[in-house]
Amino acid sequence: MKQSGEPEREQQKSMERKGYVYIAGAGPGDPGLITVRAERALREADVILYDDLVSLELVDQFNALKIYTGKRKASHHFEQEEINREIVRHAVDGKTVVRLKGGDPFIFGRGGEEIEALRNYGIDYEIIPGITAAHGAGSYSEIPLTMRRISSSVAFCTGHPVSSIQVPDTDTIVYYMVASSVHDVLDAVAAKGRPGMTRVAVVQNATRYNQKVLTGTLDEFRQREKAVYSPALLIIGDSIGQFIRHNWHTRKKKVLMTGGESSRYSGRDCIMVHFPCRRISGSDLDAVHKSLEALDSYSVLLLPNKFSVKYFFRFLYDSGRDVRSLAHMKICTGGQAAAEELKENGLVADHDLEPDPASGYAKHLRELSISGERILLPGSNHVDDSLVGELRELQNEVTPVGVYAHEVRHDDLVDLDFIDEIYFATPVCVRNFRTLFESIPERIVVSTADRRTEQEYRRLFRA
């Protein structure tokens, strides 16, 4: 039986409790669009709440409980009072969330209602501000929003409802959501008198490696058959036209990333579009247990990836282990992404092997004299066989252990009529991306990281 005053204390535990809210723009598409301050607060979070239009590529950087608010096609989606009590349940639970919105949370981003529910519940938060669409597809598609004698005010509407559509007189207009409205938006405009040779475009994907831009007059457009595929801009001024004709954007190649990183592509030449054909998911839970167990008969611990690492080092700490367990062992990672992973934990490695493109990891490993040890492997549920047969050629007992799972992705298909060339960074993500797509325009430049993975990829698309 509680005595005297219990609900009092109750009551100022939980407000103890509570934690702290970041409403942050995630920008209009690209992910390098981030903020630094976003990034930042991303980083520290909890949980995470993104929208539809936020990218993945983004999103599956942070380590938070990820929670999809969005709606797509015919899935489940949370509606925004849904949206403010799922924000509020993790803030009240003491974690720090993270309400990551696409574009800007004030520019038609509905972040007024979600703060108005945090200030009724108490809790702490800040708003950090995000590129908005229509400053990503003007810079996109160099439409310049304004520009000196011919741009000096611009106006942000939305083509919803179609019943009130508002049309200022400002030199140019930019209306959002307007996938399924654009032709009642442009009536509204004619109706208010803007002539027929009002230049007008449409930009589909805004700041996306498949940003495409449809231009043309008012007259023009009202003509076309309703085919705007959202998300998508209807940006309506003179200054459109005055730059677009094969923008930067257009100019640069777009290359297909499904893996790893090369250092032979350069930003300044091209988009890198990434795409890991897979999603990180969980692993085989009893052999991870078992090893951890059996970490004192193990000479070697081999991390060939920035996952292995990753996902290793979390099964250890919630084994109530630390890297001290590791003391006697040598420490080996498999290229630079994951010696920086390992560098996270505390730990630098003894040796960091660079996969030859030719032999593999067989002449570092002899070099190195890797011969008659116990190595554990951690990786994914896909055992490398060829690196296993590599370590094994040299005498080693090898264990390997899956501590993390790939998942081929069906959703968020790559567009392949945007692409110029397809990087493959190994034979899983050769062999993911063929459960994908059957095959490979003729015209799409292929690479590959070494010559296991060409030789997976001339099996499975060139047989």
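Residue numbers count along the first chain shown, from 1. Because the structure is predicted, anything quoted here is derived from the model rather than measured. Heads up, when I say rigid core I mean the largest set of C-alphas that superpose within 1.5 Å between the two forms. First, how it differs from the form predicted in complex with S-adenosyl-L-homocysteine.
With a cut-off of 2 Å and the rigid core superposed, Lys306 has a Cα displacement that reaches or exceeds the cut-off between the two forms. Put the two forms on the same core and the Cα of Glu393 is off by 2 Å or more between the two forms. Once the cores line up, the CA of Glu341 ends up 2 angstroms or more apart between the two forms.
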Given for the second form:
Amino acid sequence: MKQSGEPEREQQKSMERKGYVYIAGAGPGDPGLITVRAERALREADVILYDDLVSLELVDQFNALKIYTGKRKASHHFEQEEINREIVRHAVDGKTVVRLKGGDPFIFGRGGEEIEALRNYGIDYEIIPGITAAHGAGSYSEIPLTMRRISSSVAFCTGHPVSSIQVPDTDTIVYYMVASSVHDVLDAVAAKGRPGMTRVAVVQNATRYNQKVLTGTLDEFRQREKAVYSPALLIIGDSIGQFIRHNWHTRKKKVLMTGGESSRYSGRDCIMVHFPCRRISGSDLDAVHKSLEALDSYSVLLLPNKFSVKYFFRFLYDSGRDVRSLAHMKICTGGQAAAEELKENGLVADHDLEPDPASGYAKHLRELSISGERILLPGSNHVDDSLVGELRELQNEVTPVGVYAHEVRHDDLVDLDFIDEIYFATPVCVRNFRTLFESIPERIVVSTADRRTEQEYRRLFRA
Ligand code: SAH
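Alright, leaving the form predicted on its own aside, put up the form predicted in complex with S-adenosyl-L-homocysteine.
Next comes the full complex, and the chain you just saw is listed first.
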């Protein structure tokens, strides 16, 4: 018999917002290889729990609370049990959760275990497939996994643990998790009677800017003592052609963008690598909050680049405010990308001060007679001294506030060995870069957005 009070509780419960979980594949590394459906889920998410192999460039685009559940960070190592508990905790709390996994959730992804936990708690979920590493590696290193007359079957196997290594009778075999067991796998393949001339490839960092492909025959690989770096796949089969070492992905120019806009380098001829920018945190937050408290006292909001817009508005919204609290200010942007990002927030800039390559902002500021104003200048944690100088010269009172940082996490540092060209968008980008890299190899072509940036580059790297 139902106890009194229970229907009421039931009703109350059904009125509460129900949590929902997407178990989604992020693809193998290139942030462009996510599905439209997964991207939509990420946009909707309150919480994103992401793994090691998920691209940070991808995760950074979304506003949700992000929880790293990988194993590389020194500070904390999440066990599967703990991950399951985290997913359940947020979902029970009524949140929309995306559990984002490298590749496809159902290919060596432990997606099955997570679902079991959700079922136990009666939490609604769905699964969004992803491009698995084998498919990414196949396409990005020009290895057809099947090919008429050469390969009519393919198997995905694991190289770890060594006791689980299987050698199925397919024409092509792709081994996952081989970083520490390449030789065990090759021995097992040879023991199964595959000829020594069978073609073999190792694809490291498939689909990323630093993808590396090693090729040879089964015999050659067994004799070689080559270290294999994770993440890597071992592919075995004669559909591996002769030319993959110089495949389409290798041939493309790799351009490292520091703070710039991707639109500058669109097209088919290069791959863009983005230098990370992050929303600031920790003690720097005080300054941001103070500036938001004091919004009424400013007459101009100057947003010099896309990131300043993106992160300033996130702080504004997080503080419970919206664009109406900016109504009294003139809003200026520092170029088209910033102006476009501003539009995303429902605002059109009063003036767009695209900096002049030779004279910076000075010309615009004079023409528009921006003088005697109280200017709030959100930007990077490293203040752009020359811009502040130009503004102060015209008797403006300027308050720079850091809303984002060029900060590099753990093993997220760009490997310059793979980079052909570096683009510096601002002098601040050059300075940030200098804190991480002592020098830039001669081989790399450097370009800068304007004269001030060029000067800073010469001063710090070519003096
Ligand atoms: N669910 C993932 C696989 C997770 S298991 C998927 O569908 O791809 C982890 C293994 O995947 C790694 O040890 C490596 O073998 C492989 N892997 C994942 N991303 C890779 C990449 N970008 N390049 C090469 N191998 C990758």
